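A single chain, nothing else alongside it, follows as structure tokens in the form predicted alone.
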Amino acid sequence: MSIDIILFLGLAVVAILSAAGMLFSRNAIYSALFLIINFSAIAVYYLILGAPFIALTQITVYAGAIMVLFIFVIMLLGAEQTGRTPASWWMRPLGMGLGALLILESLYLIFTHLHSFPQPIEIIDGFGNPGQVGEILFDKYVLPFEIISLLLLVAMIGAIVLTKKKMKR
């Protein structure tokens, strides 16, 4: 067994356990911290694939900015002290059924297409470097990039408007 497979399997265990910890944790702060661990494991996958810019972006944007925002909101709203809302009687069986269906479908696809997996391709030189990403982003995908930035701006303004308390006159 090569070092790449050992590293891949170790990271897979970390990613799966941290995702499970995030889902099953009763404390919102711990869930956010488990999510940071998961994001970090995914960033190491990007490093293994030879995409250091994408790995750094994963850490900076997700594990840095977004998770700090999540923790800030959790602390601000006091969400870690609120109780769980009672679930409807049909939610748990539906979730378990859909999860079992996903596992069965994955196993079916893995075992029926076992010999038809694509072979690893050669990574071209400069894959994932900041210059190449910026060139593609601002040349070929400039319109979708601007549309997404406008959508994020509208979502941010909407969140501010929805959470703003009514002023008493």
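Residue numbers count along the first chain shown, from 1. In this text, rigid core is short for the largest set of C-alphas that superpose within 1.5 Å between two forms. Keep in mind that what you see is a predicted model, and the values were worked out from it rather than measured. First, how it differs from the form predicted together with its partner chain.
If you fit the rigid core between the two forms, you'll see the Cα of residue 154 move by 2 angstroms or more.
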Given for the second form:
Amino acid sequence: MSIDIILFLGLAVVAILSAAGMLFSRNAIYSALFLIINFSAIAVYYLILGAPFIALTQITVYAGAIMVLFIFVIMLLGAEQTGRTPASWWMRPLGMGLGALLILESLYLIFTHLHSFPQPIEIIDGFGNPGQVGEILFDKYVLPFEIISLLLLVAMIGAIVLTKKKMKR
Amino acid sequence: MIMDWALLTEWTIKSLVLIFGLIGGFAYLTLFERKVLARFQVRIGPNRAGPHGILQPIADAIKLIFKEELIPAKADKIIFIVAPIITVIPALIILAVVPFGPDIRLFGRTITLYISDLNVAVLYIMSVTSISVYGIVLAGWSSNNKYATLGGIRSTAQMISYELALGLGFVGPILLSGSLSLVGIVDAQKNVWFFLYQPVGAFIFWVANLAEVNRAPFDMPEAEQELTAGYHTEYSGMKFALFFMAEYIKMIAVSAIAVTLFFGGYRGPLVDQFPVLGPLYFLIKVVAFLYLMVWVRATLPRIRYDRLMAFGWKLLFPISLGNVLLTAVGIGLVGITGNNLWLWFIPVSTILFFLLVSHFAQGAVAGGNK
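Moving on from the form predicted alone, kindly provide the form predicted together with its partner chain as a structure.
Let us now look at the entire complex, which starts with that chain.
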């Protein structure tokens, strides 16, 4: 058994347990902490796959910035305790139904397409280093990149407009 | 396999030296700060334990170890115990990518004076700083104490706000050196320190650093007059010592990073002939920055909370954005004309921009919500 497999299995256990912990904990802060562990485990997966740039961006953006905001909001609103029952009666059956559908579909796809999955691609030299990522991002995919930045900007302006106090005349 | 073991031993030794160096540095930084602060206030400072108080940190450590540890009855016990550990670990690991000196030869091996030369070292530092806020927030929340929670919330808001300016401060040296690796950035400063090309960038980076490590005048999360002690109000004994340790190790870490990015790292006269001088220069520069931090603490009063936010968002953030833009323009001009003298366009234009923005933003920062 190579060291990669051991790492993979260990990480898989961490990722699955933290995801389950996030779903089942009654305290919103604990849920957020489990989600941070999950994001970090995913980041280590990127490292194993030889993509340090994406791994560290994952930690900075998801485990760092976004989750800090989540915890900030939870603490500020004092919303740590989630209720034992969902807000409406139809939520639980709907969630169960959708989950079952997802599992069935993935099982069907896995078993019918088992032999037609594409083979793993040989990783080219210098894959995922910041220079290459930058070149691809600002050369080949410059239009989608700019559109995404514009969307984020619009969302940001929207948030500012919504929270702005009315000017007093 | 033998090669691997040698490499592993080398890494282990280097990591241990770094960690114990930081812990020892923390102990004596407390003494350094108390002594220097005392001199600023025309006092003598600690002088009882050992000659000139040189054993004071050891006495403090013994006192803190034997103190009784309290856990509040209504506290969230698991997070309350884990929070100090989460605070210390980022402080200890952040310096892993900083080079302390050039390669040296020892026992027939070339030894590099850094633990790892990542090609994404700057991103590594960013990600470690972005998770370092959790310890403080969780400590404040788990204490179940309103002052502690307020301290935690304040520190989150402050660190998120100043992280923007901090991150943009990194961009200047990256653009100038064309490398995300700190080893590459230090090598690019062989002739000219980036401080000369990036005076505004270095200033903003330093101010954002002070806010990021909660030092005066940005120590709102632990403002003792308003919040007793902020996020660590309920902590005692060794757990309190861990928070204290994290704060001082972060001071050393941000000084080391600022030295590496803007002040040539370990570079100095004769380093290429005598590599042993490298760590010495590095140490001298870091101590100079630590002195600057204590000096600032002794001089400036704490900023009011709303002004702190306005200062971060309305002054530091636009200036750092403009700094990045003008730096890119300067490098573009060098690329077009092929004349390296155009690099001096960067400091001139950024300083003018800085003066312009600070002139117009004065009202916005000082006036509050008027």
